[in-house]
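Read the single chain below, which is given as structure tokens and is the form predicted on its own.
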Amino acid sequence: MSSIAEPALEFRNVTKRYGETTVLEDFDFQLGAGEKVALIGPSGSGKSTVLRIAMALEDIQGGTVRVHGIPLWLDGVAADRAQTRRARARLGMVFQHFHLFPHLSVLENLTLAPRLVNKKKADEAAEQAIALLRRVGLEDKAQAWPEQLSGGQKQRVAIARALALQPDIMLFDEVTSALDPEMVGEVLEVLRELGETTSMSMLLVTHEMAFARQFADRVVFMDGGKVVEAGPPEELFGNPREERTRQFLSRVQPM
């Protein structure tokens, strides 16, 4: 298979279950090279256990996890750790809490990584922090403390810090959620100008269903761990197929 038909990210059969719960059963979804799509659904349905499973910050029960090509699992079984941690390379993830180090300045949330993990200097390492806190905005925040910012910054420092490691599969999980209605614009912003001026596969898990509609290539809907309906934004939205996908979307946007 050439590269170039790979998927990026691709899940095969999967299930997971917590204790007696199924979160995930036969779970078949693929994230193609270069595609942007947006995991839609009530709560419950999964969407964020998709995401945790790439990261392998998850286990699951059956099935099979692959990152261009590179198994994380096979047929239930865990890859080894160096599969792990090539498969993580290529993967970034920002999470809706932003998980920043208090302890740490903004630029120094940025630089940390790059130099533990792909060992760059100190120097090269701020220098990219720099480039990509101008790109989201945030240059003059260089040396201020997390706790200084508002929780639209903090999310906009967040997406550079994933960025900062050069992944090449971004994973966004309700990245807006705990914000503040006023902030969610320019997280959003940022998502939309990654989304025009990257080549990097794009998963975002959300409930802003204007913005899914706007940015994503592909629309899949879950519900009960499984998808029920996938396609085309303006397809998806404007005439979806499936009865539980009208349901779900007549309560959370005008019809």
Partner chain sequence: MSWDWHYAWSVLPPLLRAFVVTLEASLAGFVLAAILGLVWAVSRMAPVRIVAGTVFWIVEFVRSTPLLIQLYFLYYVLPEYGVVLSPLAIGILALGLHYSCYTAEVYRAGIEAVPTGQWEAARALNLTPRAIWLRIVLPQALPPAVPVLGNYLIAIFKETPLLAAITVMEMLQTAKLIGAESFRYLEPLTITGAVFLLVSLLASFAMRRLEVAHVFHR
Second form
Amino acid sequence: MSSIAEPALEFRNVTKRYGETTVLEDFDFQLGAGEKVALIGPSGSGKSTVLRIAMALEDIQGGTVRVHGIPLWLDGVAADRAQTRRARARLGMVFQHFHLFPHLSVLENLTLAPRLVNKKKADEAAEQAIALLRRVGLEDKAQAWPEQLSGGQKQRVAIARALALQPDIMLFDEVTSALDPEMVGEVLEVLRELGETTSMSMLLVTHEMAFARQFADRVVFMDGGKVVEAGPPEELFGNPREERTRQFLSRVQPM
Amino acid sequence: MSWDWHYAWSVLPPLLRAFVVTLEASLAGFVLAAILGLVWAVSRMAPVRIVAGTVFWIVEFVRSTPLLIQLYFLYYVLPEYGVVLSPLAIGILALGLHYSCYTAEVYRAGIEAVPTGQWEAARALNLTPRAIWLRIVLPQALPPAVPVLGNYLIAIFKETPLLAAITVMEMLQTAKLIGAESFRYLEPLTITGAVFLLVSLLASFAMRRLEVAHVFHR
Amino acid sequence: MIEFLQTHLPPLVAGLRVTLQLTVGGGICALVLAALAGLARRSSRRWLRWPATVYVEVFRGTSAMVQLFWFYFALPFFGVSLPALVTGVLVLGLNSGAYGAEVVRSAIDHVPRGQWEAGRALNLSDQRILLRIVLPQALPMMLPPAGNLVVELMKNTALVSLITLSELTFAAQVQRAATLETVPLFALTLLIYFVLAQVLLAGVRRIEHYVTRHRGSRA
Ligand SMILES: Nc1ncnc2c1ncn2[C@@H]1O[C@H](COP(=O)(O)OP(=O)(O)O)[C@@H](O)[C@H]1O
Ligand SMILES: [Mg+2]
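Given the form predicted on its own, state the structure of the form predicted in complex with its partner chain.
All chains and molecules follow, beginning with the one already shown.
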């Protein structure tokens, strides 16, 4: 069923409301397989909502959402639980506020889901977890508790935790926004390394424009629940077509 | 008339024997309340509205009506449906049911204190609802609930004299019978009150210690 | 159905009247005792603090039923024989008053110390600070737990049936013995108690609403 040309993520005519407020209306978006997209836009424009819908953390009021061809929503109708779980299995998500499990050690944070969801053996899961921790530069923290880590270290553990399920698509929601400035670099470095060495599709919501520019294949600018403009970073940052894009960029990257 | 030490001394042994029954009822009732309360608290958050709503009103109903008449209800009605239990067992059942509606609130507060981010992170890791409850939410929600549950153990203990109403020979019932036999209620009833006071005070003191220990744990 | 209600409702309503008397009477007693003991427990004078502490610990540490039996069966040995209704009102008041005192005390404790200091800096007497500054802030905090206590008191009125006062539970027992219609009869009785509890809670919520709004408009 899935072909090479098939996008990793597909949003078609998606409508999302919270009570009276409409957050997304007729929203269309695609993330190509292996593509790295930076999603930018003013606060409240609906960026997190897009990621949360892809992860099936939110219901929608209309439209179609597919993950590698697997429908999460078909014309406003939700997939059943088994199919939702199949779609989710392709995705990993990293949150602004980490959401590490405080009652589990760093190692257990990384091994819990592989053991329960992918039925991995304990030693196998631990081995993989150590390898991931090494990759994010934290192998010495395996036995630590989340509360003993700095913000930057917590976020690197959270990235490793999402990777432990070996997803095809990674969703990053402002993963450096809650960090002290001196810790932003270490997390971006992990993202850069991931982007360069893997073929995972990545959707990155960020306010770090300089990073978006070097990291992304394509930049999507959202405002008021709609895609205003999308294109390669050099074009969108260097020569935006839309007035609203220009205004936003002049505010976030004063030059 | 005044306090008769000789008589007081003579009624002490039967009263203390009855105290064992009081303790049994308290502990068994508490275990039932602790288990059932968790069931209520979790099912109140069931995704099925009907289940959640029904449980909410059951809990509300049981909590705002007198335990005494619930006790009578079980005592008279269960046999009509062929369920024959000893008065003590019925008393334990009623205590457990009644107080489960209080412990449910304790658990609910603990569960609601778990940040929504924990649920979302767990769902994003594709954990099943069962695993989310057992591995992520309850391990964080239960520890802070423990000291508060302890207070309900004390509350249940103090409520056991009600079982006298369905002929359970706990302490108060025993005191009353002794008093009726010898036409002297003062000593047995005062001793009963003193024992309750002593145990309650000791238990409250122990609970405060537990709470302090809990705060400083990790 | 109609017949069932015709038989049982009049005696139950008669019982409900006694239940209401107990609730209101006990509630007023409890209110006074809670205010006095709650304030006394925070007093700097030992001769006020001590008796209040003993009162609160004794009546919280023993159960309402033990207290009821003691006042009904043991107190006569000191030459004091009270009718069942008076005993009921007194014990319910004493019992709930002890819990209420803790509510009062903890609400006062939760008013920030800075409020006392600000009052003293304005050269107000301690009584003035308590009445004009601290209590108005503590009162809204007392109301939600007070609502729960009122329901607990109402539930405890059922105990008074055990010293032969014919309130609602007693009336239900009498009707049951006469007709053996246990299930519908007790279900109806429980329902009456439930409605009563909801009415009491709604009443406290109204007071709460009034107090907070009143405070808001003055602020
Ligand atoms: N749980 C919610 N209830 C109501 N409104 C919400 C909720 N979550 C988000 N919103 C609203 O949806 C809009 C988009 O939110 P979000 O996707 O978080 O924006 P962004 O991530 O771009 O800052 C905002 O206006 C926000 O107020
Ligand atoms: Mg956001």
